[in-house]
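A lone chain, given as structure tokens: the form predicted on its own.
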Amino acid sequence: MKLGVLFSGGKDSLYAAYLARKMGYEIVCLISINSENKESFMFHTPSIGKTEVQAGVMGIPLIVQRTKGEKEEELKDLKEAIKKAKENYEIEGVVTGAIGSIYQASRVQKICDELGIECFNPLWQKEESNYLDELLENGFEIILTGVFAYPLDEKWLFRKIDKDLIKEIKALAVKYKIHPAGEGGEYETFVLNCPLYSRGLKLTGKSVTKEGENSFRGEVEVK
């Protein structure tokens, strides 16, 4: 089965796309939606405009559609970015990074049941804490680009899940009550290098945004 990925170039929509080829579906593009609205209530936004380097290093088609981000009308724009996908690669399902998030899966759900085709989430309900760890276990090199809740703060940016970092956000979640995995917007990621990519991603340069007490906003260049 074809099957495009909605892509934000963070972990979940990689890891997402990595289980569906192990699952032996055939990835043929990838869907990017590059929101104007940095508070998008459905798309990732910290170094989206990088996805074009990462779907390079996969040697996977691009669709980048832009979209103002406003509350529900951004979901014509998702539909538009399917429907394209549909019509130049006969994908016929479409791969979603969603764990958690009713209200994503379910706005995609439909736009997938409009268009008719199927909607995969292969990362639905994935416990937290063990889903870290797996990222590693894989081989997923990844950064935070974008942190939006305390105790988080500026110096998590750019930092590596790795070890010390998961043990750390582990004890944060049980204090605080925060998603160890960020499920609930708690940060954002993007990824250097995974099995799907024919070489790794070099940072070359970074920068910072401080939009609140609590929330850092991160971009990155890499080559």
Contents of the next structure:
Amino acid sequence: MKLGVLFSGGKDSLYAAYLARKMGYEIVCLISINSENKESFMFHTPSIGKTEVQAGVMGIPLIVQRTKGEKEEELKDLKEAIKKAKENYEIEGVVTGAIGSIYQASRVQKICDELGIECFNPLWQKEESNYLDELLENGFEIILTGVFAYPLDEKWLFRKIDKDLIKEIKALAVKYKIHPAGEGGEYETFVLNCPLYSRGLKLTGKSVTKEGENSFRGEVEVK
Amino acid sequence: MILILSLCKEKLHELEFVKPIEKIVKENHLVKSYKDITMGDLKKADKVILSGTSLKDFDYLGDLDNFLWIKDFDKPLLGICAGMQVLVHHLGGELSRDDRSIIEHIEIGINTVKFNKTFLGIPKGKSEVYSLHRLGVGEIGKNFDVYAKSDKDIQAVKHKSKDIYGVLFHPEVYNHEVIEEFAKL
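I've shown you the form predicted on its own. Could you give me the structure of the form predicted in complex with the partner chain?
Everything in the complex follows now, all chains and molecules, and the chain you saw is the first one.
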């Protein structure tokens, strides 16, 4: 079955794509939504412009759809992007990295239903406690590109997810009731390497924008 | 042992419709496709859960004969969404000639449902549930009681004389207590 992946460049959409490929599904395109609204509830925004570089090392075509990110308009833009994927790449279904957000998942389900294609959420309701370890075991090299919740701060930006980070974040998750895998929007990630890439990406530059007391957004340059 | 039967056509959908049930059940369980189960599996199982499927997956409706074992099954059984449709279809008893046990009606997202009695850990009264279905249950026949309804659909049923339960909503996503209580039966 030919599938398109709703692709943010972060760990969840890439791991969902990896699981689909591993089970024998064909990933024929990636679909990225570039939202001008940095507070979007629907779309992951940090370093979205770098999805082109990631698509390049995967050798998979990328559809980028811009959106102003206004609540209902962004859904129309998402539908337009999926429609393009259906017309241009004949996708029969969409893969998302949704884990627990009924808000996000329901909206994508509705769009897929209207377009007459399947919707796959391979990470749905995934056990969070071991998810980060599972990513490491499967060869994912991931950095944090945004932190948005206390007690995470600027020091966490661009850190690689490794055993030490996992230990620290699990301890904070217990103490401060944050989701260890960032499912509550506590942090966003960027995948530098994974089994879907033909080669790893090198971090060549980075910048930080402070957006609030515990809100730091990172931009990366990669090649 | 709890036998979890996948009603999914696509393997990739099992991560979404079966895996979350496994996560809640935790204890000794076995997952199989409804196409592959044997009488031996059913004998070994203490309870059976039938999973739901995606909005576009209706293959199970073409294979209703694969579920005829349900008619003689005397251990606890829980059908989720597609699983509930199958239960009602086979166990409803004396459905009308134009069998309306399975009808078309789509719902996606959180809905409010009114429970007229306590149902597997959900108290009497209004509760929110997560729905994802294109088909529902129209006529339930004489063997089931309705335990919950939304504005449009029958949402929860129980067999009148057996420990057989059906929910149209998805307790593996929201209202985990339904599966937890069922596992304790």
